[in-house]
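Here you get one chain, nothing else, as structure tokens; it is the form predicted on its own.
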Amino acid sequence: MDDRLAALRARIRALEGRGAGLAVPPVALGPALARLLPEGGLARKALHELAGPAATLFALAIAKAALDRPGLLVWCLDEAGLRARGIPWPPGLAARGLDPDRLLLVRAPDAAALARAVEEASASPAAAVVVAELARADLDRTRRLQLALERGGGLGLLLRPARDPAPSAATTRWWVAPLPVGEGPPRLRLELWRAKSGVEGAVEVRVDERTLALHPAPALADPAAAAPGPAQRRVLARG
């Protein structure tokens, strides 16, 4: 009964035009984020923007959860991004439960070629998740990516170096920052600062380094603990 009711609600939302991503089950990210997301998870067939010093780690956790269905993780970057941040390292992905055989790396020579590659990947039904490291993405570009994701059926993650107040077609826009931590798994503050649902807020989570699951972060015993270094913040190993 619950499955039939959920399917009926999804069908009604699709007919009402309330977002193509809500016509399929969302990506479940755990109870810590469920209260911020109308359907209890992150919408598929939709573009989501992540910015901040720990955005890559959040993107990796989302991608791991979104690969609960068949398809590739397509990671797109250009030569400038490659020089600045390196590339996802397959052994590092495997250590966190991500199958390297499902990773497709797209290296574009410049920003214009990267934008075209991201749009093409987003429109492909072979892609379960598309991660794009785009420094610039205006309203027209994000609209094109959203339409491509609706055709392809995957989930799009747009990694930005900084928060951009300019209009965007992204369904959600996040600021992701590391929290102080002594020993133990990384901790993140996830701020949902723009959402088409109108719901905004912030949660603090800890990231399981083995499974990339997101759990509510307990209060720190030592608030003065040092902030994590760059290697801890990335967690996604890069070569």
Given for the second form:
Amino acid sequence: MDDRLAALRARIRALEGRGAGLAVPPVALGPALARLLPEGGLARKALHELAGPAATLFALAIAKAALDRPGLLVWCLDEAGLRARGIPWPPGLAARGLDPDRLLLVRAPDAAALARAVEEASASPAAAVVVAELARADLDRTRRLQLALERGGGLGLLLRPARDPAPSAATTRWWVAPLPVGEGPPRLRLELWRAKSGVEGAVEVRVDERTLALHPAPALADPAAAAPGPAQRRVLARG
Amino acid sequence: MNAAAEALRLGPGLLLTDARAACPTLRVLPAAPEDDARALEAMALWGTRWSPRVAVDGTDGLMLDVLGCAHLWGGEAGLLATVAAAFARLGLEHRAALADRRLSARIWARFGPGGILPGPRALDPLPVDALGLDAATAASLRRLGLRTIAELRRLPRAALARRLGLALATRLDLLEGGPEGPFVPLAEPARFSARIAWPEPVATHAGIEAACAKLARDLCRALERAGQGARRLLLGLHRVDGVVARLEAGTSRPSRDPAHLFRLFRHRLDGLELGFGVELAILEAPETVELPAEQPELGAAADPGAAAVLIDRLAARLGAERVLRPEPVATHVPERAVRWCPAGVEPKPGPWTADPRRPLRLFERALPVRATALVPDGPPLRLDGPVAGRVIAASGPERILPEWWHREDEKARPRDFFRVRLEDGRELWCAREGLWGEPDPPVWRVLGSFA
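What about the form predicted in complex with its partner chain, after the form predicted on its own?
Below is the entire complex, every chain and molecule, led by the chain shown above.
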């Protein structure tokens, strides 16, 4: 059944002209996201949209996985984004296993210059990952980025401050929120709310702060969805 | 002074009222010597069409070194005619002179009739003022009744030098073959350049773009023959109205790839004002370095060459100061821990210290907040201000002391850093500045975020 589905999906992709994306292996994000990413990871040569208060952390986790190939991590933002969210900080990146020597920071004066710079970076074979902090990205803009990424071959991450219901050419669209856990490593709720593969849903992950690896975490907000521990099972049995 | 002014006998030193009497419709503007100098320098750029070596002469003249250039314009007479036609087209009154010696040419243009100096003796009837002497020497010459250059020449040079100063004698020597100082042009011509001149001006961007692509190809061919790669490029577009638009671009690695060099300029051509058209385009490589011939790389992904191309294109678009790579700085003060260098310069690689307490993003300006803590030295329980919320987890403190040997740290206070997690899950890096017991109470700031 799964094989037939995969074969059908491959045929659809070929018809859509997106077969090129499959030639390169996707960015593997581990078993935690396997349910949401049937192809085994995030497609390279494609644009992915991340929004929400913890988008930077998820973007870096993806970038870390995608930088297993040579190439630069090109981070593009404009002055407004810099003021609102701060600069990606090399000491913090280095502490999480990302090599700051591979970071290229593009600091555009305004949104228009930023959009052009992002497109330039996306079309370059030198960029393994392009992070673009574009406040506005309509269908036309995202389509252009998608085409540029297909030329360049890198992975595009569109960082948005808010969830934008407007249509987009992004292959996947995520909402990334941190979970208020008391102690321990940060936990994220990753909601894939739009995907070209058709699979949608949400998972909760624990982020390893030294490697940026994503581990499956039992859901906290909804105890019923969590794997029932021995104590709980006993209660259920009694009830 | 133009011919119209001369006809009305207007001139320097005239009182404004007298000038108004002679010409009631006179428009008066205050003198702006700096603007004049700038305009003259622009004219000098415009003059590079005839010779690459052009200098500004005084406040109202240009000096061209035309050695080896004149034959391109049909000899010296042809060159002068071309210059005259160009000035006439701009509606500028001028007098051009051409001579073996710089001072002779200067005098012939300013005090003589202009044109090619027939011989050194032609200067004889001109007044001594033409030599450009200081006021004291000029006054003594007047007292002695010496009016023309011929009269000076007749006197024995040694006596002249003794009585009236060495400067005068040197000036006279200059006319007759004494050593001239070096000619200092506004810009030394580049060793590698390519040019296109059009008989009819080109006023479309498509035309200019095509020309630039051709210039890049020509330049790269010359670079290839010499085994050089360009580090810096200068594109000069000479407009019909005398304005020279100059675009500059740098490369992070020496290059002689015509497509790459052309792209450094292409998007900047779009916004360029072409006026009535461009008649001459010159592409120069003022800075080149050795670049041995190599096999062109085929389909190489993520090679250093591709990175250099990307960096150059972004730098050409945004400016080199906006395309940056980080360099670690050995300091504990977070604001100084990273130096952002233009990416074209090879950055000093690592070592980066991997301290897991450091945040992912650092705010450009720390946000002042109010904090509530259980004990004065303890972590905050709640933050209020631009970021607000109950703190559900905190780690710290990590004390970072100011570096007193830095000027900006003179008034800085010790800081205790905490990583706090708010009730909505956000994680922030905040610091308490100052210690309890000091005259000023401590203040809290949020410096960065972990997501």
